[in-house]
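Given next, in structure tokens, is a single chain: the form predicted alone.
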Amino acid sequence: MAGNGFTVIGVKGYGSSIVEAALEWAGLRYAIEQVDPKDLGPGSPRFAGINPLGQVPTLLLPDGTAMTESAAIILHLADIAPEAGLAPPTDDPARQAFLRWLVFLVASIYPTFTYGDDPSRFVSSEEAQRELRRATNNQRKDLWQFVEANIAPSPWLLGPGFSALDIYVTAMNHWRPGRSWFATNCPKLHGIATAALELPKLKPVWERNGFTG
């Protein structure tokens, strides 16, 4: 761990990029430990004692405590650096929408990757694996179009205020179904990602994770 800062255990381009960007935006001191994707999963020696599921992001706090689950990490960072605006304050009318979409992203959209990225973990036949991949890809598109239809027009997901939701959207724009699909089918979400990619403070994070316009 770097001094009294945080350490993000992650993989380039994965969900750990969201936590990296949140730390950067909040101006919090952190280091990055990249792990090989092959070393993820239950039983991984690197995650023994800190994250039995072997998932990223895993965040080591300054006191050495391990924290998992990106939404929980984001809320924690918002609590310790409220001036950064990662989340609207509790008395802000936008707080309700923030919590709604944060949970929606991690509870509804994220699982389509959990099941679709490696269908062989859940079904055995090749035909069933292809169908699970196809079904989760289609479900993800439907969910993104639901978000598109129910968010503020601009410039950010909550309207005028940048938040951690825009960090999620930017990273996830680069995952299946990809930037071209978002540009055609979800122009508001594509616009959020495009604008966030140009934020000088976050450019090093996006470039490090292979996220481009």
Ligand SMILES: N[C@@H](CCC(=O)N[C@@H](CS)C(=O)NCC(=O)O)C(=O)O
The other form holds:
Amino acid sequence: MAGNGFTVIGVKGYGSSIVEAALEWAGLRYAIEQVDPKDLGPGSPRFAGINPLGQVPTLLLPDGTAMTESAAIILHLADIAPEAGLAPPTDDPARQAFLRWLVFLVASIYPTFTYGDDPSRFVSSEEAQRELRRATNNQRKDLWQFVEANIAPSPWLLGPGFSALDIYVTAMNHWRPGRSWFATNCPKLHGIATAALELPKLKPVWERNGFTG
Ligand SMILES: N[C@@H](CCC(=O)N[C@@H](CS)C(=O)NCC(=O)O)C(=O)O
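Condition change, the form predicted alone to the form predicted together with the named molecule:
To see the whole picture, the full complex is given below, headed by that same chain.
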């Protein structure tokens, strides 16, 4: 869906795909502004005055305000379009599990990419960089296995209702350690992503972000 409502500043296959999928699911009008991955990072001129961390997703609201942090964006979109079910309402028994896993995904799992994607930003020696990459990759696997052990999808993470958590899981299934690792080690999470990839409404989002199978 194109339009002059929201603008997602994003990179194909990155975290901006989560916000694109949420906007699409909620039926909200949006456009996409693709940036080069080389333009990401703290202090990036491309994000001057918009997002000092130079990260995607960055969302421009219809009034021009820039919003960052995927979880905050998701909660905002859920407020604007409550009927879409991106988040269970406050009186829904699934609400606390939704909040728990949403925060876990962005506060525990997402940072393993922040520190592991380009370790040279944090440590100088090549050996330390290799070690940081290895440690964050291992930590991420442990965290996903913790999620796997504590969910009972039927068919979605929270039960019968599709939510933004299923969007995160689908996008993140395509990031390190990758789909085949999930298939072997986290079959419940892999099953959620496999089912979400088939949702007709979201297929265009998955396809343009390279999330196929
Ligand atoms: N906490 C942020 C994390 C966003 C994030 O780390 N995005 C990555 C791409 S998937 C990024 O822009 N990385 C570049 C950088 O951190 O310099 C969120 O949930 O939106």
